[in-house]
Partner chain sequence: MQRRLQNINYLDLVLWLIRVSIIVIVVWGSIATLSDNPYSGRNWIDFIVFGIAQGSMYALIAIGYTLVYGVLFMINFAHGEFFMSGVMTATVFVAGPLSASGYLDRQPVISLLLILAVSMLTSVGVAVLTERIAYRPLRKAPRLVPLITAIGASFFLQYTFRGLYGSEVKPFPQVEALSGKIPFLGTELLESQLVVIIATVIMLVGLYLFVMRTKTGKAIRAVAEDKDVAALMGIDVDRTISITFALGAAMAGAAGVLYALVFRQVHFFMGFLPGLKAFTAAVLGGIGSIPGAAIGGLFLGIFESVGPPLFLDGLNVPAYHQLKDVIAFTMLVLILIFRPQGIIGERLAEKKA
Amino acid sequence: MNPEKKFTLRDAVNQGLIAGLITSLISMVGMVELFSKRQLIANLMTTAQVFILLAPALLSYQSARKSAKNNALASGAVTGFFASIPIIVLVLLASAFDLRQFLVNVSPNLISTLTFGQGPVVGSLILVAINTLIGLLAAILHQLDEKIRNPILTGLLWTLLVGMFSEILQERLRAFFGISFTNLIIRSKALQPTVAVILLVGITAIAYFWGQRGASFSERIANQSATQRRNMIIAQRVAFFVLLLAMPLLLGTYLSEVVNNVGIYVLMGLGLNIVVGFAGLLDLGYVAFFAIGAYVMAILTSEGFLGVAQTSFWVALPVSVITAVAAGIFLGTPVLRMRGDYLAIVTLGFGEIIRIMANSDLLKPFIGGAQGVLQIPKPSFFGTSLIQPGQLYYVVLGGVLLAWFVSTRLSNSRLGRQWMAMREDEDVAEAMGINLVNTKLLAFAIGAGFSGLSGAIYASKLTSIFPHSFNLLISINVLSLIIVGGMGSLPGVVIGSLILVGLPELLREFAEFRLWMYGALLIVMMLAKPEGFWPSAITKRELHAHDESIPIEEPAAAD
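With no structure shown yet, could you now provide this chain on its own, in the form predicted together with its partner chain?
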């Protein structure tokens, strides 16, 4: 672990075995087989093969990075070679015994994917060869100059992404350019090999030249006058806003639906971001407010027998939010004196109590018990019912923009600073004259309000709600997405939702492994990148305070 320690052959072997074990685990859990049908490049490569080779490639790269310069290539190759050993053991075991009666996912199909369709013996040899090759390639990549390495990595990443999402892309391209053009690029849900090569080379080249020219470009921006810069920022914002408004037209029905789901999680994420990210109160019962918002909306607007008022969406919306805020204060009050992990467990308890109560016969006459509330109308806008996802998108967008606006204004306000002070140290914050009771309650209340808004939109989007859709997993989901994006960072919430909610919806095979991935992501993020993918400026500065290589950004001039 310590940096002075020499990286020996044994470490390279260990890395390889770890990589092999990771790949075996991914295979045994069933992910490889699931993705073996999703082709990346037509007739050449499936997504499953990417999963098989990912761990060996990454760990070989690590080996090459850690070892001395002159034997980096060798240790990469060694790691790659030994990565194949556990996989071969798995293959041989599976072909000798019927493992399937114990491990449901070790199927003949998986074994044939792992051995590239050849028998166990030939397949094993191929595995060894390919893994060693990948290890070697990863090591070579590491040895390359940064100016060349980074563009190649960018090119690889984008080509893989395009390949993975080729099904969606195909549909979109057809909508815009017609079938004949699309077939040139993507046929039967897979990228054509020539196109893949063109993409790889093209993106690498662009990234390379961008890397060369980028420095002068940012210099030019820095030299602009203040008015020019401001104009440019305004132009950027307007362009971005227009893009947001035009989104449903570009995306089509299916993708709009995905974006709506992402938006609902962004809303919840923005709320939890206030509670966890700003105020540092780990709330695991956050789904409770989502449920309250949804149920209030459902009962107020439902046309079924449980509906009490049949009001319109727009009347019910503020009521849901206010109820959620009240619930936030109500549930927040008793836990004001708790901190850290006890708070997490208590809020988890609250969330579960509310879910079980909603599910029970006790409240059945009011909220329908396990049968839920049905016949909730979709929102309507001046007489037109917003049935299409592309129409509903604007409701979600409005909610997100509102929450975003409130969050940005709050984050730099007096209250936001108080939250952050409280997050860092409650006792010191109190000594500085911060009223902990009010500050905490406001965090709970505003967070709950966003969640309630999200729940209300969710209820009218789905038109029926059931208690089992408000379980702990939603809280975990939201927590994961703000951690992945970066705690306390608003763009991080969007990035996190796109990765954790958007990706699994696009790659439907993921559905089963969503929580598996979340769990792994939570661990990996905490170990490797606790600040998240898009950390807020403050967090970044704090975490790299002693890191000289990253210049501390000058705070924007206050005006």
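Following the display of the form predicted together with its partner chain, present the structure of the form predicted alone.
Excluded here are partners and other molecules; the one chain stands alone.
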């Protein structure tokens, strides 16, 4: 019997109550009230309303998916209806008692947002009606043919994303097209309703026609000769490289600064991806090499620090990388026989030792102690100081491209195969003749080198560094973006950095909920998509070995 047929209306009720509890939790931590002022569609929809309706919509869709076809609509509506119950309970309790002495974020503004400004009783009825309708629509959406459903979901997602970033889009449109044209699209930092409808319909139509014609287009490309395909690939790479070079002109100062921050984490992520993703060595002290690279750059380039002759950024950069590589070998040597949790604890201790030493009075005469190192000069190129974010972007881009090239070559090399074999089973790898000592040391050394490179660029970017900038949270952030993006996947590192570093920078309201978002996203990823947003072919094959719908890609040939 198909297990999906066992889903009952009682299960739909449970799903609805879970959705309501999720919305209530988001409300009580302050996210709903904080985002109530950010509009997505002018005078129609705010970000807070999306947060209120998102959990009921998703779990109603899930209920419809699990139910029998003839019960799908009822399951979706029931889930949406019961998603209102926990929220109504919160509204009634807040109306009868002063909950702010226990839950400081349960304010009158929050209650007004949850009840759409209509009071507890009328607002609760409106909430029930809207959630029930949302649940029914989610179930209807699931009932549609996949060729229609996927384009609609794509259109909804992109419309919400454009509305979310409409404030930033408004600034860039003004820079290129002027105020008059921008006001036709965006008003009061939100999409015009007409533009939102056009955007939704347009993206849905494009996704639909691509779904109909994309297969034939891909087939025509596949039928081309090898020379034609190679020329097309070269043309795509050239166009992408030109786009990367022109990025600062398109983004402006603020977005270029955001991209620089994302690039530094991409650089660190590529290094940790070698250690964790390729070699399977759980390193929680990765921030130590980041700090070493930054401090070496600071000492060698800062003006008159410790009486050391000031050197240029380009001379200090390889020294920073080499020092970090040496530290990676130093750490790797005593932990060669450790695995799993023991390795994580030792590396965690190493990272904390480096931070405490940088903050200690013992090394204060050498590296500044708690006062840090100041007056670190920006990089210069042929006498021009790279002060602006758009100028420093090319330094970050060069580091990322270098790390990407090395990672790509290593992943397809004999050493990369050895790392992956060691990741799967060290005993079997050793029995096959792999030298675990050299293989582990190379993983630690290369990963540390990338981290040292990112730390050196980071120090020059900020022009001052302090010990508190290199705490455990940096290692956790980098590890999180690898998990979210996909273990062992190079594109996954970029996706994870954009999600966990870029989004909180673009949406400043998310900043205080960054750790909350990390935890929630990691839980969702482990349950719904454990391989990550952009997994490697090997990881996808391992996690979907019994799913015939997932194509199995052949691994690239080793060098």
